[in-house]
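One chain is shown next in structure tokens, namely the form predicted alone.
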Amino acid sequence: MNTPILYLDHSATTPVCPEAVEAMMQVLRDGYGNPSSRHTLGRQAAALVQKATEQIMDALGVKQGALIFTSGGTEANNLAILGRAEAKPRLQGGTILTTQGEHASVEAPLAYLQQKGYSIAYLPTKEGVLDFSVAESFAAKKMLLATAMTVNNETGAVYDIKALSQYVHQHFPDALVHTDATQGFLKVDCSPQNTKVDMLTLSGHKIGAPKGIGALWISPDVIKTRGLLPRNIGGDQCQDLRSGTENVPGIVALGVACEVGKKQQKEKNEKMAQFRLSLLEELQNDARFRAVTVLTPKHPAPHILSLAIPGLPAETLLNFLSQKGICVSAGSACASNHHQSKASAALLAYGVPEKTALSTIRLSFDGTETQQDKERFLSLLSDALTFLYRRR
């Protein structure tokens, strides 16, 4: 008999969800035309295109803007940084402002344009919270951008992306601010309108859509000024900014988990917020977890919880679970292909000590979990303990 999966590792990538695969399916039958053409295919294919459009912009509380669709966040996040810092000639060996431990995508495009010569400079995140009293030691520099994640992906810490905005916009009038809020979308309160970021970068399959296909929102000024230069060359779609046939069955996917993740938000959220709050409240309370270290931001999202069993590395514990039948996250899936017993720079900059960080796990929500579901983690987390642990 196979042991039945619970799946604890949403912020990785979640299920598609039955009505953008339905939505999907149809396009692949029936909507082949390229959006470029102008025959009667062809607009059809736009007219999808352009109604999945204003479904994201509504579930991102916007009516303007522009959206750029990308094969997912890593593409946007790179758009959005490299984009702007080869915008303009001026701009050229500015800072970048932003904290450590971002995800990948942004970190691998600030350390290119570093060796460029451009300088980046580091927003301290102690405990989820970000600390501008550092803020006099690059008043002076020439500041381009600000680029800070929603929700950070490991701590699941909400950042005050709209304090950041208002910094910047008042110290460094010309610079633009981007977040990455592929794990904050439909979690917490990302919308443009209320943070005013100039861009905004989104990932289908956080949300119920399928892998490839993501987006990144760009503000009204960012078009007119020209803000933005493009990545990917060689035709006009996007407003000139991502060249290349449009994936049309991705985006119309993309727009219906948007619509659907719009009208379930507040159930789903209050579900995983209290799922989350239950599950603490057990890891703090039971004499048998008195060895578990768990990550208590102060302002958390509701669908991440990181655990750490220190000096019991990550990995294994991650092993034993999914032996189980229990899927869970050590850090980033992103980074874990590189398996490096490396501490997470977003854990370290958090204030956890680097044992700690080398033993915590990530565990994601959305929602559907059970009451059945958290004694069963707890069980075999107390296995964990008894046959791992204290046995090392």
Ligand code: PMP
Contents of the next structure:
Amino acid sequence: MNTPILYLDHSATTPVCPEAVEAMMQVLRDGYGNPSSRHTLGRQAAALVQKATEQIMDALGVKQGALIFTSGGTEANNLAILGRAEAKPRLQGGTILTTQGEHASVEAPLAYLQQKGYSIAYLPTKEGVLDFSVAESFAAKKMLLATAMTVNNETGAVYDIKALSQYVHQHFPDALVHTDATQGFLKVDCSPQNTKVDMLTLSGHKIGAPKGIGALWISPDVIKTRGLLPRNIGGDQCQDLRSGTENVPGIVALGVACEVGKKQQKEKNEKMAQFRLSLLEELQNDARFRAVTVLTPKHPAPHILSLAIPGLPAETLLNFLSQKGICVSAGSACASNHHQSKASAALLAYGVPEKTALSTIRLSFDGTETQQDKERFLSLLSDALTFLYRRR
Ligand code: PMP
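Having seen the form predicted alone, can you show the form predicted together with the named molecule?
Now the complete complex, all chains and molecules, led by this one.
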């Protein structure tokens, strides 16, 4: 008999919600027009994109600005950072403010810009809190952009993006603020109306839409001041900021996933937060788990809990759990091909010791987890401590 899967890796990707599958199938079957075509089918496709845009903006809690559809969070982050860096000649070679331990799709464009002569400044994130006490040292900088994620995908810490916007807009009027809300969207309040960011990244496959669709929201100000240059040129789609025929089925699915996600948001988030808390309490109070370290950020997202058996490599624990049907992550899923034996920058910046960082696994939830799921996970973790850890 096959062991049933317990999927505790929703921050890596989510199953596609049935409503999004249905809507996407319908477009694949019938709605094949090109939104740029002037005839009936083209206009129908354009209307589908428009409807999805409204659903996504509604879920985001914003009425103005524009959505630039991308292939996902990675492309949206690249567009925000590289597109901003080139937009204003007078800001070229300037400074970008960020945090240690952003997702690779932010880190890599920043590393590329650094090679081109830009400088990168870092806000500390000890215990998952953006620390502005070092901010004075940035005062003389020619700042063109600040970019920080809404929820850290490894620690589950919610960053105070509103405070970041306030700080940056007050001290650096030329700079735009971007947040990678790939992990935060629909989990925490990330409405640009509230946080006052200029650009926001979201990704479909973290919220019940398929892989390969995402968006960069940009504010009316970014549009008006032409604060961003495109990375893809050769058509006039998406306000001229991302050429290429739109992925209409993906966009429709993203719209529907947003509408469904928004309706379920409150209830799901409460369930995830409760599950996270009850798991955390057991790990902290049950003597069997004395050797386990759990990350408890000051402001935790409801859906992420990271933990370690210090000294036991994360990969070993992940494989042990996987053999028993439980799916979790070690480090960020995207980085796992490259940095297996390197401690995660996000965990180190949080203040996790290197040995613990190398042992850290991440559980991430979707609100459907049960008491039985919790017991199954804890029982296997206890086995791991007995058979893998104490035997070493
Ligand atoms: N940013 C964060 C914080 C992520 O967790 C991910 C996905 N692991 C991405 C960006 C990249 O998104 P996508 O997979 O849609 O390219």
